[in-house]
Amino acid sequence: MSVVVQKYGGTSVGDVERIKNVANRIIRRKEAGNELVVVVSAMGKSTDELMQMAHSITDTPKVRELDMLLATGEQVSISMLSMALQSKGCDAISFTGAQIGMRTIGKHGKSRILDIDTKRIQSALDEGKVVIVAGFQGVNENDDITTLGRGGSDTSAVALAAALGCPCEIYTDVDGIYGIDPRRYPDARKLSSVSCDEMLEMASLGAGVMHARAIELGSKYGIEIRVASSMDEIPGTAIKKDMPDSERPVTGLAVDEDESIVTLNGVPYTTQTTARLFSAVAAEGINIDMISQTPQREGTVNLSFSAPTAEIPDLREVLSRYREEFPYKNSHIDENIVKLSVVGSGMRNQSGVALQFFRNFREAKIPVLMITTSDIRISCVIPKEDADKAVELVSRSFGL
């Protein structure tokens, strides 16, 4: 018999009806053969709640005890879809993070999983049980709860995979990958494969699908993953490592509506000051991306870079502790803007697709604040105001 883990995300298990409907689907896969480790996440919005619930008692909650808290809602998870399970005369199990070893290092709230011992899973499939396990979390060296951060359920289920030397389902609400997300352009077409490559610059550039991390795992040991619907039948979207370039310059648009834009005016112009500001930064665990200098100017610059929204306080702490030890003369903080990225292995072989890209923002007089790039993608940063005005253009030009 073949292992499959395969993980159902949060509105597959909204309520009892969609958790005896996972159930049902198991079974299926059960029956034709399989042996089945099954990631959850946890029901609806219930990790919403919780955070909720914890900012009621106080503004400023200890992050290790959201991560006691926020576990808590896979458990619920992962109890009911084993009781279901049995229920149907399916022997299941459940297991948290812990109980299957799985060993996470880095700060509470964003853990990498360091390893995980494969023996418990591997002893109940032994038995013939379907292993339910719960995603987005683990132990670290001090055995204290922690959570992967956003996605981490993705990341949980290919981490599994990876260690049992088998294939990844994700399963969720949608049908497969789009090219650009429906709700934000109904024309959008479905993908019926994509490379790591692309789909780790499209998830990590804003694509809701897939979870960064998740997907360089799958490429770091050659996974084969599949996204697909939990509520039909429809294939979904494979994501493979090795993949010859697309004829399509452009395979996909990512939207990103939580970054913002941090500007410093007058830096002091020194190799050593850029690095211990950037040093500050990557200590606190926060995520830069755009970085921009202008030239320097009695001896200043003004340097200007990228960072999730959510991140903002903790940055606000370190620019505070910076101006001690190297004043500048003042900063901006500005949360109103969008960053949208093309992506695509065919840019490497096809010129121009910057010109197609950036003469959409001409034609619609759209400002654009920032660019970077890659061999296979284009980003860029434009006002929040303008960026559905953007994206169907976008769209539209690359028939995405």
Ligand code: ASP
The other form holds:
Amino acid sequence: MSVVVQKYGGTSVGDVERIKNVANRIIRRKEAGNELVVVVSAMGKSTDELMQMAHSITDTPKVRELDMLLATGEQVSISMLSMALQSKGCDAISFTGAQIGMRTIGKHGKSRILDIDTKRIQSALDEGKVVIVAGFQGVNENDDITTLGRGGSDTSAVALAAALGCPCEIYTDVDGIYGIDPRRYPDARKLSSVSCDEMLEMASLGAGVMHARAIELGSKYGIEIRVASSMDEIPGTAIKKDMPDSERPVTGLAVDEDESIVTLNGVPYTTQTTARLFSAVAAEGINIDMISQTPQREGTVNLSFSAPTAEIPDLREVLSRYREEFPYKNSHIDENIVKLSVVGSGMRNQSGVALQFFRNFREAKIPVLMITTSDIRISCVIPKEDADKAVELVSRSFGL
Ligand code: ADP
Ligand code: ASP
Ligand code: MG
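Next block, the form predicted together with aspartic acid, ref. the form predicted alone:
Up next: the whole complex, starting with the chain shown before.
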């Protein structure tokens, strides 16, 4: 019998009725002849609620304790789903990350999966059970519970599929991947397939439908990933590793509302400065994206870069250490921005895409504060207040 990993997100297991619906889907699939390993997220918005609970005790909860708390959300849903299956006569067993040896490395709150010991899963499958696994969590070298970053259950699922050598089906509250978040732009078109490269860019640039690391793992291990609805049987979107470049210049648009721009003015210019700053930032596991630097004037430069807003407290700490070494004049953090990106493998061999993109901003008089590009994306930073207008114009201009 062939194994398949399925993953159901928070909304899909948001209440008892939905858990029963997921149980019915699992049973139908098992009856069709598959062995199932099912990864689930915490019910509904319970991870947000747990986070609020932590912050009602202290503004600065220790990350170890936060992981301990957040991981309980998934423990609720795995046991509920397992009970729902058992009550319908389907043998099932739930496991936490620790129980299946989901070993992680890295910092609490953004750990990465190192290894999974599939022995326990395999023997439960051999006994004919449906295996239910808590997404989003693992254990580190100290046996402490860790989490993989918000949205990380997708990554748990793809990592399990890689360890078991099987396909991965992601079930969520939309019926596939669209050129742009259909809640943001209701006219968006659904994609029947998308390349790993494009999806990785879209996920990293704010398309919250998939956790970026899940795509990275899927691409590395050649896992077949399909994203579809947990509510109906419509075929979703296949994320494929080997796909010819698209004929359309742009496949998707993503908006990242959780980025800020950090500017340091009057940084002493030496060959060391930027390297030292960015190595200190990297050592904290902070991901920065856009970087710009003014030409040197009187021995100093102004340096700007974008970083996730959630990382700003850690970043402030790095900046104050850096200031001791390279005393800069002042710093400024702007949180009122968004990063808007268009992604498409088709732009590799088509000209005029940047012109078509930026013309929208010029015509609507939207200031573009920063720009970066790769061979398959163009990103720019604009004021938050202009985001909706820009999304509408760019989506229409590329027919997304
Ligand atoms: P889950 O809880 O199932 O993991 P998420 O909320 O993480 O669900 O992801 C699904 C959501 O992603 C959708 O409700 C949709 O609003 C959003 N989304 C963002 N970008 C896209 C896109 N390009 N295509 C489809 N959905 C998207
Ligand atoms: N429950 C976690 C979150 O809300 C993980 C996930 O949903 O993938 O971020
Ligand atoms: Mg998700």
